[in-house]
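Take a look at this single chain, the form predicted alone, given in structure tokens.
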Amino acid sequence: MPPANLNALRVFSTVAEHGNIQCAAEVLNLSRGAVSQRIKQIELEIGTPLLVRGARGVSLTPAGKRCHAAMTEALAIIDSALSDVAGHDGWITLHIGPSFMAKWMMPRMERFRKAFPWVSLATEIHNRVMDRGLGRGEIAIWPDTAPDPNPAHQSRHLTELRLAAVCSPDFLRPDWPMGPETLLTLPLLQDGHRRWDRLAEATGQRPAHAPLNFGRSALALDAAMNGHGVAIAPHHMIEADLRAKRLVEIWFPPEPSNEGLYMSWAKEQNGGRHLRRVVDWFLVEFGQGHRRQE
């Protein structure tokens, strides 16, 4: 069997990131019926579907499961090397949502950039948690209910999601400690997560008000600032907006989420001179280690 084309499997690995052809496609600016056509050469070279076509996308076959694995790690063996040979050392890809760039990152850009003059950071916003390996000079930061599986990653614990109900300063509300009987009689707004229909769910009582539904926790968290309701979120991410008097806080669970904030890396890539200093900064950013001297 020949050896499968190289682009064609970086065209395959965009797919199987995105779980979408047409995603992939404007990612790597070729046509659908380009990176359709790449796709179909591989699996024709090595005689085996690796993909599944549905309506709403593509889903891996257990052969692509397989490829899509190897081919994770063969990039990324690749991109190090040619970092290296390139002398990109210096570069740093933080792969992050949206909601944590946008709430917790760029209040704290500043405070980056002073720290890490030398570092050019690159942001890479992502809807759903990377199903991919990491490659040199690559972090990633996402909530869960567990530490990353990858075992070619390093995983680490940045702080369990403690949720708090906000809303603006100015916003009507009553005066007294609230439950969430109380809460629910309040407009509400809501994220992806969907935490109000939950807290609906287990206390048995309908919202005196249908909530208002955002596709971000940024989004919502702003629509309370404006006035509009009652936002949920994780502390980390209201932090700045509560030391501002942007919001205020109302009211906590009682019961933990179960969930946290990791951070992950490439166990081989440690060598970057720059990466374990990054790592570093963001474990003293939420509470943990100490700066490490230059």
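These figures come from a predicted structure and were not determined experimentally. Whichever C-alpha set is largest while still superposing within 1.5 Å between the two forms counts as the rigid core. Numbering follows the first chain given and starts at 1. Compared with the form predicted together with the DNA:
- The rigid-core alignment places the CA of residue 12 2 Å or more apart between the two forms.
- Residue 259 is not among the residues whose C-alpha shifts by 2 Å or more between the two forms once the rigid core is aligned; its shift stays under 2 Å.
- Taking 2 Å as the criterion, residue 23 counts as shifted between the two forms: its C-alpha moves by at least this amount when the rigid core is aligned.
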The other form holds:
There are 2 protein chains.
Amino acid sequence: MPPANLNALRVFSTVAEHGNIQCAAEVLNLSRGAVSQRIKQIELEIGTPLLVRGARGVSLTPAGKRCHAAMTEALAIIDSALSDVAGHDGWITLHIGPSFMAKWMMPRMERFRKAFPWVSLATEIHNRVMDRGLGRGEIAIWPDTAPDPNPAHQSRHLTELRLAAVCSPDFLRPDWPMGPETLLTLPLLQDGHRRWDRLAEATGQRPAHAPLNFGRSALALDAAMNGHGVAIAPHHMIEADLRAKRLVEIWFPPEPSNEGLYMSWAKEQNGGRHLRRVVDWFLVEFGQGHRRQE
Amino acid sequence: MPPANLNALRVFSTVAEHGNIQCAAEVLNLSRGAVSQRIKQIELEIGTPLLVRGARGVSLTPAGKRCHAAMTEALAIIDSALSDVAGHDGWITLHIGPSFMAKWMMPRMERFRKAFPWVSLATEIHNRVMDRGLGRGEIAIWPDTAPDPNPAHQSRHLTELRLAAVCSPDFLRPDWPMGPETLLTLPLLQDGHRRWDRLAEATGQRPAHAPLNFGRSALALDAAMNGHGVAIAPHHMIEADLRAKRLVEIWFPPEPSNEGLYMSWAKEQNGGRHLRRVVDWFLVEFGQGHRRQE
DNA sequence: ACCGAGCCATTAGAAAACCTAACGACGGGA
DNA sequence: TCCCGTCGTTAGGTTTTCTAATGGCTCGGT
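Now that we've seen the form predicted alone, could you pull up the form predicted together with the DNA?
Expanding to the full complex; the earlier chain stays at the top.
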């Protein structure tokens, strides 16, 4: 017998546990077809069917039961040895602001957990940008006008800060869209960045009412959602609420912000493969593909 | 920790057993570089060095020892289960003629053994072409003028029967090369196919001496090697002796033979993956690449 | 009986993993 | 010091593996 493909056997084992290819595929982060193929591959290699395909999932043949039992036992031994031996760099600390946490990270937590089931994520919320350097396994995400200049860090641009004015769909009035002049007559909601104030200054106009101030972007957005007025925020913070129709975009500032969102992490000499994968995940979430220009 | 690459772990285990990457690579039918990379891959994945590279082979770190122990145990469990379960089609019977065995198969036995360490090969020597049909795991190789017509068989053309006249290098005379007329004045050695006789008939010439007849091509060739005369044989039977300079080619018949060497095996509905691989091996040995036109 | 939902298999083509070949480095023994 | 045996690294080609799309099957409800 040619040495069996152990990775394929593990896939089989997962299927055997679930009694269902679809389900196993999800757990393994694979497509159904991939799992199906791997199992067929093993069956061809060892020359015996391992599972019976039914309309309601799969069940094991006797040979399949034997294999599954052996794999379970073997995998337990291997996993135990590996977790004894593995460098425990499965801890990652994420330093972010409260609103980024509430509006961007929270909606993606489930996906993160699924992509990195073995990573223990600690999130630290900071009200202002961290002043100390990043250590091993730490990632910071913050808006800025340039990449992190700290030479011990690596830094990547994630996205522009595209601003948008949003309000509750109930708040919508028949005379949309409107210019900035009309906009400034409405109840305005702003956060610590005071973007309405700055906008008023820039255009020389004066709001009809002084804007309502909130300590955090997330609170201003929540107020907007509840129909209290018009908030202004970076696009990445409102994506989820727009999709859920809790907010609608009613206006965009004429000129783009000169700020961007940046991610930094400590340069790692070796190990740190996990960190790098998490970093890549953020890049992909922000549509940055996987260019490792490093 | 992301699920480890079990195939890579097996490679590591082999290296650990041999204490030597080079050696392990040979056992695994891989190049050194491949093995080296696999191990580096694991070390990165688990974040710990597993072996210490020295000028005189490699030795295990404590982590490496732990992993190797676990892998040994786990692989024993898996192998045991698989050999319980596997359809035992690792038996292959090869039906060939005695000279094909002596002159083509024997020089390749070592390579065959290395390519299919798990296959038990039984070779059955037949003095004339088999008259019964082929069963599961049986392969026949025979010269013929057309593919095996038996509908239960699959058949592939392996090579033309390119004939060549050969003799010992010591037998070589200063007046080479020579035409067929001169050739027919020499001591001729032929096998059951009586190719010299047929050649004489075809050209209307008559040999100076009646050719010496041998029951098997291999015997005629051995006689030629010992300087007793000139033998005529298909090219695939003399390749090895030509390479080893035990024979030299001195003449080729003007027109190609209309015969070819064909390989047949029973059509298999499923399983029989091993047979198929062996079949492919023969094809590759005969320079047929791997067109699976099936 | 018919339809739709829930599975699974099978493809071709794209993506990723893998292997080889060629080179360079390093240490130990002559 | 040179040579031999070993390992590491890289670029490039090859094989494996994955995805996405399609089709078939069996159930249970209407």
